[in-house]
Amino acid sequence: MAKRALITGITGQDGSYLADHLLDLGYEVFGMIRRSSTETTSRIEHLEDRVEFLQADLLDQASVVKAVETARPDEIYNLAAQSFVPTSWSQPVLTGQFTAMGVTRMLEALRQVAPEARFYQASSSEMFGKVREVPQNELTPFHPRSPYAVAKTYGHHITINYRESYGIFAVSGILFNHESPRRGREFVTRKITDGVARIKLGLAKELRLGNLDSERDWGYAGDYVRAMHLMLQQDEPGDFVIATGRTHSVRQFLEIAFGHVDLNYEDYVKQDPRFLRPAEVDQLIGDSSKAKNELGWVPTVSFEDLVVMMVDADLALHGA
């Protein structure tokens, strides 16, 4: 009998790639979506005949319980969150409701109606924030530097708490930055590749960005969802850092992206103080040796190939 999986946040980048991956593995996939006045399903349009969608909202406990009852899942992947760091400064309470308390609502629903289900929580490298050591692993202390990161830290600890208190198979993946052509345009990587495509095609003249020296450990989202699935197939629940172990600056991202279309980024990029964070995080670079040793997981797409993939996808999107 096919395994059943419930994905919250299925309309997002990771949710859509995870749904692709689980369907390829023969799963029955259920996707939890919020009722919204704007259409947000573009990333999963190709899956609409293969996924059963359930309307529920992480702010509404009863609807979450009903979704879990209906799906009767073997595995729950909690990817839904208010996940854009700058928005967490302007909407800190809402971010806490979705990104922190939403985890508790999912865990409570699981505990009440599907205690045998396995639970994956999407944690974030942003929890490390003002880092205590480089690189960061599963034992590195957290020092979150944004309302988003604080909320994610709560979600991480409440997942551990339910695992230890109720014997639930609950794990957290501490995922470092992961990008793809399905990334939202508000994120700096997609903002860059979309801007490169527009500038190359004569649709824009400049690109405004914040801190060009900010460094991140960037990987490919399609690789990272494989790790999520592997975590729920283990004999014992545990938390894992998922990262490439290589760090790059926004400036390096720009060099590759503009260079791919034979342009020099310095001719087009303007620094704009509006895009600077109130508190910048330090060097985020992950040590995923535990995932390599215990899950057999390694990333397959290099940073350079990822940037080129995203630029090519945006050129195609704009009609090149």
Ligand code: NAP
The other form holds:
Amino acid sequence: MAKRALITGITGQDGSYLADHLLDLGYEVFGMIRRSSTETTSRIEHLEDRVEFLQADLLDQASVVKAVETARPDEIYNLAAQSFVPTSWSQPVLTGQFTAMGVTRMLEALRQVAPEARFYQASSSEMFGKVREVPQNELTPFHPRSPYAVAKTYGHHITINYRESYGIFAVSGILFNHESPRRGREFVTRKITDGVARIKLGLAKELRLGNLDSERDWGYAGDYVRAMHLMLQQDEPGDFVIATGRTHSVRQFLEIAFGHVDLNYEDYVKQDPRFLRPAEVDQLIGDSSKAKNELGWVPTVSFEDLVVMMVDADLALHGA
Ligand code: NAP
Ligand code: G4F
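With the form predicted on its own in hand, show me what the form predicted together with this ligand looks like.
What follows is the whole complex; the chain from before opens it.
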């Protein structure tokens, strides 16, 4: 019989790639969607006939219990969150409700109606924040630098706590930044590739950005969802860092993205203090040796290929 998976956050970047992957593996996929007055399903339009959608909101305990009851999942992937770091300073309480308490609501729903289900929590390299060591691995202490990162740190620990308290098969994937043509346009990579496409096609004249010196370990989302699935197939639950092991600055991203369309970023990029953060994470670089050794997971898309893939996708989207 086909395995059943419930994905929260299915309308997001990772949810859409994970649904593709699990359907390819023969899973029956259920997707949790919150009510919205506008359409939020553009990333999963191609899956509408293959996924069963369940309306629920991480803020509403009864609705998530009902979703778990209906899906009767073998695996739950908790990807839903307020995931944009700057918004977590303007809406810190709401971010805590979605991104921290939302995890407990999902774990409680699992404990009440599907205690045998395996649980994946979408944790983040943002938890390392002001980093204590380089590169960061599963044992590196956390120093979160935003309300988002603080909320994710809670989500990480409550997942481990439910595993230790109730024997639930619950894992936390500590994923470093991962991007794709389906990335939200507010995140720096997609903001850049969208900007490059618009400038190249004469639809925009400049691109306003914040800190160009921060460095991230950027990978491809399609690779990272494979790791989520692998984590739930192990004999014992455990936590894993997922990263490429290479770090690049925003400036290097700009050089490749603009260079790909024969432009120089310095002619178009303006620094704008509106996009600076109250506290910055200067550099992230992950050590995913545990994932390589225990899951057999390695990334397949290089930084350079990722940038080019995203620029080409945005050029096509804008009609090039
Ligand atoms: P994303 O594109 O922002 O998607 C977030 C998803 O959460 C959307 O489907 C959104 O639904 C849903 N959501 C938000 N609030 C909700 C609520 N109250 N109830 C139900 N659903 C809600 O994020 P992503 O990049 O795919 O990331 C997936 C997860 O991994 C997030 O938890 C993120 O924090 C974490 N993460 C991401 C990265 C990365 O680099 N991408 C790295 C580490 C960890 P709507 O469509 O209705 O808004
Ligand atoms: O693309 P970003 O907004 O991603 P950030 O803050 O690293 O968070 C992402 O990755 C986390 C994993 O580490 C996830 F947990 C989280 O949900 C999210 O997916 O910013 C990346 C860097 C930052 O240092 C930021 O200051 O880019 C810098 N940046 C410079 N100018 C900018 C801009 N970021 C944005 N969003 N917009 C700018 O104009």
